[in-house]
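The form predicted alone is given below as one chain in structure tokens.
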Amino acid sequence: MRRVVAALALSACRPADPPDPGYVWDLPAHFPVPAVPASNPMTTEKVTLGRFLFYDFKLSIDGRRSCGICHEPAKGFTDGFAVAVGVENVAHDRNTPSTTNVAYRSPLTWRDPDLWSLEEQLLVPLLGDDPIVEMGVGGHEDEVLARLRSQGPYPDLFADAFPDDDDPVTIERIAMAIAAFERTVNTGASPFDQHLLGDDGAMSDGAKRGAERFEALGCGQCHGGLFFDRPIEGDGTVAGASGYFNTGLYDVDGMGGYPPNDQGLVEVTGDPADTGRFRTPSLRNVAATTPYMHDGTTPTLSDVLTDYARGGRLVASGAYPGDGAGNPYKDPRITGFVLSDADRADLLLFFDALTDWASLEDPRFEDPWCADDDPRHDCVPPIDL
């Protein structure tokens, strides 16, 4: 356990503008203040607007989807599905990543090493049509903006958030407000965090053994740092950004092939050695974010452990059979290990201890819209529209 704690020094993110000293952050005691772009300083009014927009169905072209549909608090700000589905009912190639602690994520997506800006990333699901249409606003911007200009609390909310703009209801301002809200969604009061801050009784003995086993098996070599998402460098320091690894999930042709719809970093770099490489996800709140892997094809954390123990996943049937343990592009650190039933149980307890169940119910992050006929979530008192 001591080695795990010692490895948690948070490395610096990509150089960015310092945070706005005028905004009062409500952060866990051991979390640094996130870097914030000078072009989008934090304000309470902007965060409030962003929270309404994040959960608003009017921000999709058909009025049936919102950011909060794919990022539900109770599910660790994921959606619980293998892959996301857009407004045209087309399935995405990838599993929905959590937006908790996203202010510290670097970079942001499964495959694009150059996308670090929350403001820029928001435009992908909002406007994009590749690989699928998610929110469907692209080409319909004027229609969606007209909805917001004329409905509910938005005229006042936008005016408060962007007081210097004559017409603040723009796609750019929507992205800025949602990014500001997302930077506040920080969860750092898990049993592990409480233990880290000195409460020795916050974690069970089994979870403590699991933390030690996690380190002994080398899991922390890829899942290092305060957010368990960065590799450990050769000198023992935490890398400044998340790594990209082929973990032996597939070998569809016996030569390292991945499913043709999503082959990893190679599609960006063109380097065959990047086949099957995807960004390391954070393990914070991991017990709440099932299913797992970039394409959501691993149902449970126990299954994850099984695949790593054998040094790669065996896909015995289906569209893409093969033994990932023999993938020639697999990272050399994925060698397999012996995992007893007791080890498995302790590791699962540790993963649960990394999950901040209470903060996932924090009223600051809840859906502010009340819909009596919508059973998906509780909400704060209704707003008169």
Contents of the next structure:
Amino acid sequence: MRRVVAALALSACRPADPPDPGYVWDLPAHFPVPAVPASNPMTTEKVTLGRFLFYDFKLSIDGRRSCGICHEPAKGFTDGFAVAVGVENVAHDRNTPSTTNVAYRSPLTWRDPDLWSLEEQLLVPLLGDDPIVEMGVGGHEDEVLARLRSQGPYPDLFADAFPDDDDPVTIERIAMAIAAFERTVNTGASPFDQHLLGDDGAMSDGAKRGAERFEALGCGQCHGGLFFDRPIEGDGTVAGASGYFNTGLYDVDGMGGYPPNDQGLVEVTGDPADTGRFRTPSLRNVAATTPYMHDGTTPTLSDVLTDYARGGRLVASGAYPGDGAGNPYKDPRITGFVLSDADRADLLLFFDALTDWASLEDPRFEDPWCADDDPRHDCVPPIDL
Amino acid sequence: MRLVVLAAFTVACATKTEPVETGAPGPTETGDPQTIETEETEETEHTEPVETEETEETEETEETEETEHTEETEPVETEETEHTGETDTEAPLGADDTYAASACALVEAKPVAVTAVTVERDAAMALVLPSPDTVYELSWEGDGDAYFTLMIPDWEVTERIFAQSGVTYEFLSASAELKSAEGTLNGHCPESGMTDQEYLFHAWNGFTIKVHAGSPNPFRLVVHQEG
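Would you generate the structure of this protein in the form predicted together with the partner chain, following the form predicted alone above?
Zooming out: every chain and molecule, the one shown earlier first.
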């Protein structure tokens, strides 16, 4: 198992973007150097600026949201909600994905196969209003930029990060800095990683059995590679990008329908066969990122296993009842399996072993606005709105 | 008896408008059950088919009864208020209670329809968010328990939960802290039978709420965040 995973990890980078040799990465030993766009080379100063911005509430129009509030370290850089909630208290259609190891993720988001750039993706929550207003800066860019030009440590941080710019405080530069910080949030010291690096005692016997069961059940066909987010090709290699699969979560009309507000890849491609297809998420830190699935409607990992074991989820009530097991667009490999209580317990131990709990408290990734003993809600930088 | 009558009146109001369909999805835990008066299981069945003309007649009849009984209920409110302790001094009361006044104003507004689920693990498929201008109408299949998720996207906040009289519910979460007494009838619109509960939430999260069997189905719900 160790050999397979390590070999497959090498294919995780997008070929078009070479690794950045000019930056001293502090990576887990078995992680490749991430691909970085040539237009946004890594620098320590940029990462520092990006870290302050990532956790700063000034980046939302009403001072109630930051990137880090919805990508909270303690929750595996997710928010714990089923779906994200924007500044106007409107629910998003989809669950907040983790930003750990996002430097290796491609493409980004749940259902957009064309979105590969972190710099571009950042603009969606920052400025966008589709499907909801998230941080609400769109149309108020000047107001937010004025805050950054005049408040806190930003004049110096921007000048250090972008020394060639006359006025570096721009939306583009904000996105570049946050993307640079995000590329450093790499977690790879889980018990599974330690096992991979040779520590046979790092994983419990149950977790090891769970890993074997995971492979035997075929879970790794979609959750393959070092980050457990790539499909395995016919020749056994890991695909260059994440796949999109319909896992039989819904069948609202007996014809493969998904909830009308969130139908998956079909909304981009227009191909009915793409109905209900969403990008495979990474399983790293999965025990910390409850709830699960693209819309956060599966509360526990045990529930996830239940649904896969029956070959699709049965939704018995509510607005979207139906038996996902019968969804005609469901991936043909999801046929169900027998899952004993012992298997379930072992698989859950394996998922826990994929979680790098210590990294979720790594000082390098913490909110720089927080003193060590501050409760979470006090970690708010001074804001003059 | 009064609650029965008042709730029936509320239902009549509620049926004046068609709910707006929404999709809706949040997370879980256990403890702190809170209960609101449940006397009017019966009139739940009158819920759907009340027409506008009938409503007028109903109002007349029930207003009379209501008036007769209003005095009887006053002491109940007083008692509850006395039990509340901390809340009495913190919550804005009377004419200054803009949250309660706003909730009352919403009772007859066009509701946002939420289809609750009857399986706890699916509670994230039915989402409710605090909103100063939204009244939700929750409904579900059958006459058993129902579940939905209340999403609280803020820290250390107090939420006022106004539910239609007769609804009994509990938070399946230990971290929702009840501040007010149980079953307080909203003093701003006693004729609507809306009850008023006040909860403190320490951290943002989705909270699964179980609506007990026997509650009116559908029922109206308003959630206002203080501050």
